[in-house]
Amino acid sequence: MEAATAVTWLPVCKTTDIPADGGACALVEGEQVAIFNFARRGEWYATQNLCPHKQQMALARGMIGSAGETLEPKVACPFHKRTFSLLTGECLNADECAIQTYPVKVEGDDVYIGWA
């Protein structure tokens, strides 16, 4: 049996830095983290910013929503609108690339990820 890898909570940056039903980048332990506020179902995700397709920064600026019958939320690149999920990093609409994805979780007005 593995044993789990240690999470430790860093703080990126404030609510009021994310704008609502969107994204933006922080810069983490040097790597560009994608934030995003998905304000319409109360939820907060993170995942990297480079978009393995075309190794551009740019998932931040992505457009987030939801996808399926199961509403699953995701952001589309903004350069070739590949699909990802915001829970797994899955491509949902080809299979050669994915995402890492980072827990997040908010208190007070201050955002913090989960960095292994």
Contents of the next structure:
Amino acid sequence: MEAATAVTWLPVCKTTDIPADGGACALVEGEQVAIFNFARRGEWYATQNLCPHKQQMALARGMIGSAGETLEPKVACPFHKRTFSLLTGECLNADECAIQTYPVKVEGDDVYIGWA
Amino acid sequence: MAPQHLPTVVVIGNGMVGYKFCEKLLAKSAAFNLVVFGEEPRVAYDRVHLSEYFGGKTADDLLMAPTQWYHDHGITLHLGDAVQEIDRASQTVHSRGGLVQPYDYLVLATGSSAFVPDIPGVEKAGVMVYRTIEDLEEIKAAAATSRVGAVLGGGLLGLEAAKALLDLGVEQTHVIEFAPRLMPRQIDAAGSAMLQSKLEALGLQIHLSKATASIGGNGRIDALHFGDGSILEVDMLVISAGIRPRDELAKLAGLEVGLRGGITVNDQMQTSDPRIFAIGECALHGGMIYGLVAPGYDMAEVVASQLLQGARAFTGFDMSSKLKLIGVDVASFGDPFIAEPHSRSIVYEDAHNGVYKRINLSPDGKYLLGGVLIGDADAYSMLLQTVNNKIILPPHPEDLILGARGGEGSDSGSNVLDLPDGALICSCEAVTKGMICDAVTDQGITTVDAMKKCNKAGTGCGGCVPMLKDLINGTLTAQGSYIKNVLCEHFDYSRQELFDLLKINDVRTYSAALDQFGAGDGCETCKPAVGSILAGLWNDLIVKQNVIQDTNDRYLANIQKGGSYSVMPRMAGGEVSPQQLMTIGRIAEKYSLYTKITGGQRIDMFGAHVSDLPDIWEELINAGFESGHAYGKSLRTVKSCVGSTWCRYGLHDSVSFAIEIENRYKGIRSPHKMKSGVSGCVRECAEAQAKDFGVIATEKGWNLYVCGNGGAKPQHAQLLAGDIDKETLLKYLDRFMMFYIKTADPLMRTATWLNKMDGGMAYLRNVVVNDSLGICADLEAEIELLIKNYHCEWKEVVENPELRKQFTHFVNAPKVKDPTMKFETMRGQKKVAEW
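What's the form predicted in complex with the partner chain like, now that we've got the form predicted on its own?
Full assembly next; the chain just shown is listed first.
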């Protein structure tokens, strides 16, 4: 991960705090961060918790999944089902601005967010 | 004028069949000198649609072709001049007007006249027949001054005549039939009974097994006297007791005629004189007179072919027919009467909607032999094709009259596109399926009207028009793309298919379903859909797989603007005690919640923080409340009026029944939410008919209505069963609900479900009430399992620390509430700040 040198890894929570194939919200440096445990693929993702559509703190409560043949990982906001790529933060089904994504790493049962 | 050396064909009679013969012969060859004699003053007109003459059509509208057509095609036409003698020795015909016309071939298309039975008094004024445009004009004139009219004869034409009287505004119209039922030649006893009740509902008075002894009146009819001594006073009588072939000319010429009338012909339609042919209703073939237009046209085709040395022969004709009698569909096809042991019958009878259907199968169940349709004859064309083409029946032949149930292979054998190319679709004009489909693909025909122009299909009796439509659309669809109704990109199955797959394979988790039957990693569409299927199958605790649920089901509360949740305990039937009201008041005050009475007669508390939900529910549960499942795609409330316990109009205790129903089905997940209501009388204060299922008390019991909707597209619920007791009602409800749970698409309300169901309410009623699919025992067992597995989900969460832990906003700061949540005050309560 190229950006790894530029970020500070902040321990945020335990792996067991985030439900398998789901998400939860963590408070990181005063910001709301949605963390996703994509257990089916053994991957972790993190994004801003705010959905840009109606400015709701809700993405962590959204359902995750994949889109298309490339299996782009995504999350759907529970309010109006805007979906965003977990890789790029891009909105996949509407003309919303992209969301912030964060690097995540897991060591043992600790989950770290890469903070710039 | 045609050159002398061409053979001369003389046609006697310018009716529908006589005209059709000319048309068919000309289409094959112009090498004939064609001469036509017609007795009536006008050229051939459409007798089949004669009753439309009363509906505003003019005589000209009914013409088969204008006079100009005969001229354009070089036909010598003598109208209003009947032939009175055939001189076979000199091969000439002699007309009343003195014409002597030689012939090489003679075609008798003299048709028939109305049969008038020999009843004393038939000669009286006000007694008429129903046959020609002149007859109709006479009837019209008589109807203008008549209050009571009668039709003698309850056959096809008799009922047509009765319709004419109704249309003409005759106040009371009676139908007198000698046989014990209507249309005895076409339909069976049960079908006749259904037809009779429909016609009676439309204002006809029907008298069966009535022999008319005499017609009373001094010069003018005033009454009918029956054999049983009864008398019916009438102002006019239309006799429609059958037809009599016009064979007098043939008889005079020494041609062979049948004992009871009709000119005897062979398979080539030749009379006993090989130069003379007879076609249509005057011809007696194989001992039978064919009183329909389609066989007449076929006979015309045979003769046209014979004159050109063709080999076409007439070998009898299918007497299947479909018509609309006074707005009621009536059809019979194949052998409508065949019975055990030569056949097995499937009968569908719906007295409520006046629908009767019978199909007769071969004893091995493989072939369709015939049947009767009353009230709904949409399936007629397809059924007739199934008989005529000896198509092997699908495993559930009842689908043929009930409509397909969806799912695999259920419509095999009932799809018009499955017919062989040679299948005759329009028998009047002998147009096959292949010709119709080719017209679509090769000539770009896309409408029935264009098809009529292209190959004349559908221009005769019109019975095949629905099938033409299906063939055109089906062929067009086959050229384009086919859209399959699948869940989403991850599951290549419909909800119903997946429901069956997960059940058969005992799949209990979303991951297992995705591994075995899906692809990719799922999404926000298939996750809750599969969640709903799993809940409908096993009714496991929903929070065990909370990440596949929509947020409401994940947090067991309804998310509101701003990210707060609302809390709604169950108040079955809208009943709530003062103590419960105080508990709610106390809790709402403590957690600072906005309270409102909902449309479903309960109290909703808004503005709860996600981390407060378990505490709020703990207090509610301790006070005896349980989850109201307002967050679930499940039964919400059963609204009730106050009913007979307090209301002076109430017939039964609607509140108790509403509570019983709500508690029976609470928590069961369905494809979409369900709402219900129970009203204690017909005033319907609970608005039960706007619900997914509603119950209304009657004097004799309860009426059950289903598939109604308020919402964006309001739709009234329809009666599923009437005047039933509670036990029966719950049994039907069990079946109805489980059938919906199993077969609807994701997020499809019951109203849409019904609207998309082939066969609609009649089909649903047949499944639920008559167990037409034989699945009711399964449905009852399946829903019993769901009822047995009910949990108050909130009780489980409150008592389970692991589950409780999930109700936080920040996993790393469980005590901190979402600081972005903002509230304002309005009318003394809080509200969400606008987004």
